[in-house]
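One chain comes next, on its own, written out as structure tokens in the form predicted alone.
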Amino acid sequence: MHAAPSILPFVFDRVSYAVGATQILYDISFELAARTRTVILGPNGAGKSVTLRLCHGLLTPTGGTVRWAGAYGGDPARRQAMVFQRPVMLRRSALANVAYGLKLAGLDRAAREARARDMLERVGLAPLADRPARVLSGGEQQRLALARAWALRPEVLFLDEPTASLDPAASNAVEEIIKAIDASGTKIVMTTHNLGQAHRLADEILFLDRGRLVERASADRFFKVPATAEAAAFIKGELP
């Protein structure tokens, strides 16, 4: 059986975003592709999770184009998902959080329990599985969120700030978990204001700053030699 067709390479040409006359993103372009861990990096304000929003489709650029310009035929929306810093919670089971997307994906209810409960063992949830999501801790929610997208098997999953609201050991477990579905050949896009996160999970890196793509490098090359004044102050820690 051949693989699906890709839906990358993912195209941001010229995009621009704005809410009334508060210019956010100014005419930002770059291309990802697959198999590198982007790492979207900037101080706060720089607007990363605009930029991811714009990615996923939730927000319409007021100019340039966003689209997905692999082969792929179909709806790339059904092949990417998100994960947000503050993860939504259906009032259900952990089982059944997971669950749900894969029924409104069209997996019949004995294969949609399986993955599931696959699912919460690879994220260490299985003994939680029937707990009421909304009384999981906030690092077990964000473990059950990031199992709820990676059921759908994405060819691409953004991720906003993951780990911003947790303490350092859940933080710790989250990004073992973006790990292992990098490993599972899910391309990972995620944003951060975190150095030490994104020198531990970047192969490369997009540094926004007041809305501009100021520097695109390899982690190791950004992190070493910035191009740029306002990197290179910002791994100082000169910029909030």
Given for the second form:
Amino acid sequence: MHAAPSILPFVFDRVSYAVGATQILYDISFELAARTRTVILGPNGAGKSVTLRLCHGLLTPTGGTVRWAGAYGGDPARRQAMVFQRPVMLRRSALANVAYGLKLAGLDRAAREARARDMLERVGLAPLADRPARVLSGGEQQRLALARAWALRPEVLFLDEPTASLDPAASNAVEEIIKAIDASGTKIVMTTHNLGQAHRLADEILFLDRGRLVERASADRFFKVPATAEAAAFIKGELP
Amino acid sequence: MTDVGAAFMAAIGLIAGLDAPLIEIVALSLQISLSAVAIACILGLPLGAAVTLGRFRFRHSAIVTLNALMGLPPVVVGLFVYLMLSRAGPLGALGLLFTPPAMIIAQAILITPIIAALSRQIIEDAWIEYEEQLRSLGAPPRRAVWTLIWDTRFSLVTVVLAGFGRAAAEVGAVIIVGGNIDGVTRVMTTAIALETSKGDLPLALGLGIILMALVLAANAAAYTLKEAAQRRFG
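Requested next: the structure of the form predicted together with its partner chain (the form predicted alone having been shown above).
Let's see the whole complex now, leading with the same chain.
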């Protein structure tokens, strides 16, 4: 689906982030490669959302560097998208919300409309295409946000706690869409504090605690034999 | 008391009978104030949005200045426009003084800061909600401005209306630059001022009633629209 060259790998090099005197992230380094589902896991306040925003370029690190190290020559911002914890819906129809992002991406009217309809179909919102987006339920809005991001055919999709405010059924629908986006060839980078969700979706785990990257491991190893006491405690505390 | 009562009844009679001079004055008032509101919107809405999104050095000074300019005294605006448009002024060659366009200019100057300052507040609140999403989607600033204006359109109607109310009700600016010439530049407020000083209370009262009714109707319409839109679009 994506023509080479790629924007990946993404390099997070000795990054720290502070707001005034409050240090939020301390000296974090990692690389993100293609084709794996990366889940940034950790308790509330660990710095997961800030990390994701630094990756996506919404925030600028106060120390260290972030860079897209792939061979792609253009603007990496055009090849990534993000879905937020609370979806921000524009005051227009569901269809127009998806088409809006496509217009910014430079598609002409007919192409926008066709792709937007296709995306709504894929996330199961086709019957609601003409509804004002803001009157949709929370779960429907989050699916619409996923459709809007997916429509851009990003190489990397960042998701910030996409199910945190949803009920189990809606969460499940969102997870299924995330799997479909992954299957379409987009790299998934997602934050969550929900262990079950991390278990279901992650290939690899970045475990953050109080602003530090405590552990990085394949999902299998992380859940079976966590290498650090913090991770072990988090897994134990969260599992039933 | 009976004089006032009689004048009031006569005023109702003028309105009910669609008195020709009265209708003419009302029509000209609407034409001038609505034109001024249109110009002020074209200038003020993007200005309000620009101050919201702009990352320029004197942003805070700009906000304070805009807020302060909401209280511009109409007579001072009238004097300023008069000086600009008078024969000896820099724009005197245009020959606009004592014409409706001069009145439109004066009212537009008066209400542009109101529309800019009030819309800035509304657009800024929306920007706080939308900023990350719009930046993530790669919206350039100009596009973001129009998106915010469009998305707050129902709230902005109230702002436009505040501008209209101010324009329609002010007398100081239009009487200086318009001159209150019968049949040419006489609007509701200048007519009320004149007729009151002449002692022709029925016409003054009739115009006053219409002015009040217009502003009330416009506000009621805007409120209804906003409520309906909020129910429909969330």
